[in-house]
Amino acid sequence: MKIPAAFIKQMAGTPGWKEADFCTILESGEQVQSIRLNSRKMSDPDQLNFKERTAVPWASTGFYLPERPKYTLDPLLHAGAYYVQEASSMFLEQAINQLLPGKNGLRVLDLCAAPGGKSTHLRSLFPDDTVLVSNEVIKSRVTILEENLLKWGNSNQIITNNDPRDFSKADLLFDIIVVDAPCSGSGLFRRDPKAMEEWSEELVELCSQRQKRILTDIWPCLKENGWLIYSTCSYSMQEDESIVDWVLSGFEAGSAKLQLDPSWNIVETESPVKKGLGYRLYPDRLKGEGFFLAAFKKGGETEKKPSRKNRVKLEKATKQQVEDIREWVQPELAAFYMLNGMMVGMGEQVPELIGDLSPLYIRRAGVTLGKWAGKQLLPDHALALSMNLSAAISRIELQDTSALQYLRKEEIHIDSAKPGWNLVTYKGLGLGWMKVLPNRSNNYYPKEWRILMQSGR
């Protein structure tokens, strides 16, 4: 593994950088495996299929695994019981818990959200009355973001597909904005050799300019006294401490200090000019990849945005549809609407926020329940994964082999199954829908989600 000479030269003088130790750990080829538990679906980690694990010290539900398992062949991954996430990036939890302890009823934006690691983490850290907007500008990446958030199973969320500058056109101000910015990717050198091949000083400069543009576009959308959390998977000061200086010089903002456990070996840094604080995670100092995080509190008055006429108008579900859907969902879903031809359920905090997001493109909102064929609901896959699904729905519990057959969209025969719609479960968690007919059972697992890997490969 040949580390670019230009990178080593650029890193000279960077806080916490130890060239010999860094090169040794990268050349070792060691790979760190980590996951984060969805505690609202699976509160006991002993229910996981990974019996050997150790805790990620800065993340309450993060765990290291001794080796890389075949995640694709674990039904619990598809049920949303956990997310495969790099351990260093879980440091976000410390910023949220220390800066916003016990806060609820917030409006949170994850601006560069795909593939969903930060969004699923944020959704776990806040209570259900907090509404999360997860945005991704690249259309091809929204699909995987959507899939991962649907698996996580929460209803107080909105998925959008917009450029950061589009948010300035909306009426909404956020309490918290997380910007996990596109970067040169040097923090991933050990995990992704391609990132090393593509790295260049020109790429660092390009990313730095893009990061400034993103922050300029989104800063007006942050409330007074709100928090902006900025992070990268880059080691370059040009994308890290220099950005901290740039924010503190250009905006009315204060830098946040986080409390660190010395045993974590996370490096606290100061930006060269404004002495703003940032936090660096190095693979030679801890068990994780390269990561940088800084948090800013917005000062001054935020200009109130004028109300716009082109607000999104949600079509309310009919009284009969609401009555018919009640047997499918728990009472926490308080509002029912038609959106993009589908019936959706939401907490009471979501509809107003949708209106405030006009004229942005909203990909999904709340939990998609399904579409009506007369008085019959054709349930959506999102409902099967939702934590708002009624416990009264008929279920078919599958074991390992049959669960994988279902996830491959193969036909499953269950003699004792109740006719009609059944939730297919594994260890009690929903995987998807099956409709049991007199002579067969139809597997409704989404074709585009089906797994292709065979056991033993």
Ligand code: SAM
The other form holds:
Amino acid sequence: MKIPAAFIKQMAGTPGWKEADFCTILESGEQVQSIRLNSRKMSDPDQLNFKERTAVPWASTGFYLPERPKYTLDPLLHAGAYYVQEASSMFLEQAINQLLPGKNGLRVLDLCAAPGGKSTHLRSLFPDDTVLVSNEVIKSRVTILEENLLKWGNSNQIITNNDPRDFSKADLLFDIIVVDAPCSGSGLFRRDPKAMEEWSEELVELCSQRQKRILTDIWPCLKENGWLIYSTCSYSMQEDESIVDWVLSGFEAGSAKLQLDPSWNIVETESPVKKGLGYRLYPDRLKGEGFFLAAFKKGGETEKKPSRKNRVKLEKATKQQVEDIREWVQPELAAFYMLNGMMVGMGEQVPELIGDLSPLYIRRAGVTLGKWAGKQLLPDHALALSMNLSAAISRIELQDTSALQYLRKEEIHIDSAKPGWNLVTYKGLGLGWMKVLPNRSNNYYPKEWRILMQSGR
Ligand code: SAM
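Moving on from the form predicted on its own, kindly provide the form predicted in complex with ligand SAM as a structure.
Below: every chain and molecule of the assembly, starting with the one above.
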């Protein structure tokens, strides 16, 4: 596949663009592999099954791998020990850490969240008392977002499925909004030749219009002095610096400067009119794909939204249910409710936020703990992956081959296991549930998540 001539023409004069170097690196076909560790689940990267790793310079838990492993056949991926993420997009960490050094108790919105790269990263960058709302407008893409966030294992998490404009109907204002905008995708040319095929000047224009629409819709939901972080994987100025100019012209906003280590080779750019700052990552200058990021601080006054009367009130779990659930969860899980017939555990801040988000479609909130059948809990898969699961729950530790059998939802024979519910673990991390009965054990791994790839492929 050839780099589109119209693209090369459009790039002339773009800050940091070096046509010959760019074309050489793209034509080399080199593929960069990188992952980001879930350090709250696995603090020591030496526990990973990837022995050869080098650090991604701008991300504390990012690692390059020398080649592409068969991720699907690594049980640690399914346990949420790491996320496979393109290295340049981990630059988000610099914006969060540099702009928000003290960051307790915040409300963060990841507006364009699927499949969950930025959301899982944000979850790791903020303490547990920060509530993250991860939204995805396209319904079919919410499933993968949900899967990745459940694996990440946090409780102060809400997943919504809404158009950006719906957020202005809710009461909630956010401290931080991340808009990782849908874009023309030229930043992915090297790894996805289809992106080259689909690229056109018309697509860039269409994306630029859509980006402006998304920003217009969500800007009123940002608190005064709050931060909006905007990013794309496009090289086109219409989607990057021109958007910076457009934000600075239309809203009361200031642009943010980030400190760069010169060895990173990230290019700081100025927007042509307002001289707002942006950051460009090019594959011929560093180990990663194309990425652009700019951050804006909101000035002026945000109109306080009048509190609506028709706020959703969650149904509280009964005293008995709360008492019975205690043996399953750690004490930090403070609030227990019933949502769609399932018991859900949350941090204290989440229920209030659900009221504030009322008109939105809330797909999940907190950790789904399970369903009660009388006094018996049928534990949900989310609980197996949750960092709030009690350490006292009985466990069955599996090795590589049997862990893969479990993840394929095959029957597994366990010689000595406690009857009843057991958490299946691999390297100490939860993979899912198994119910041990007198003559057999039942594998409760979700059918729709089971792995189909056979070993040795
Ligand atoms: N943040 C994600 C991550 O790091 O894994 C990637 C997000 S991707 C660049 C952009 C997302 O925006 C897609 O999931 C897409 O479905 C969504 N999207 C598409 N059109 C949109 C719109 N009009 N408003 C908001 N989001 C939109």
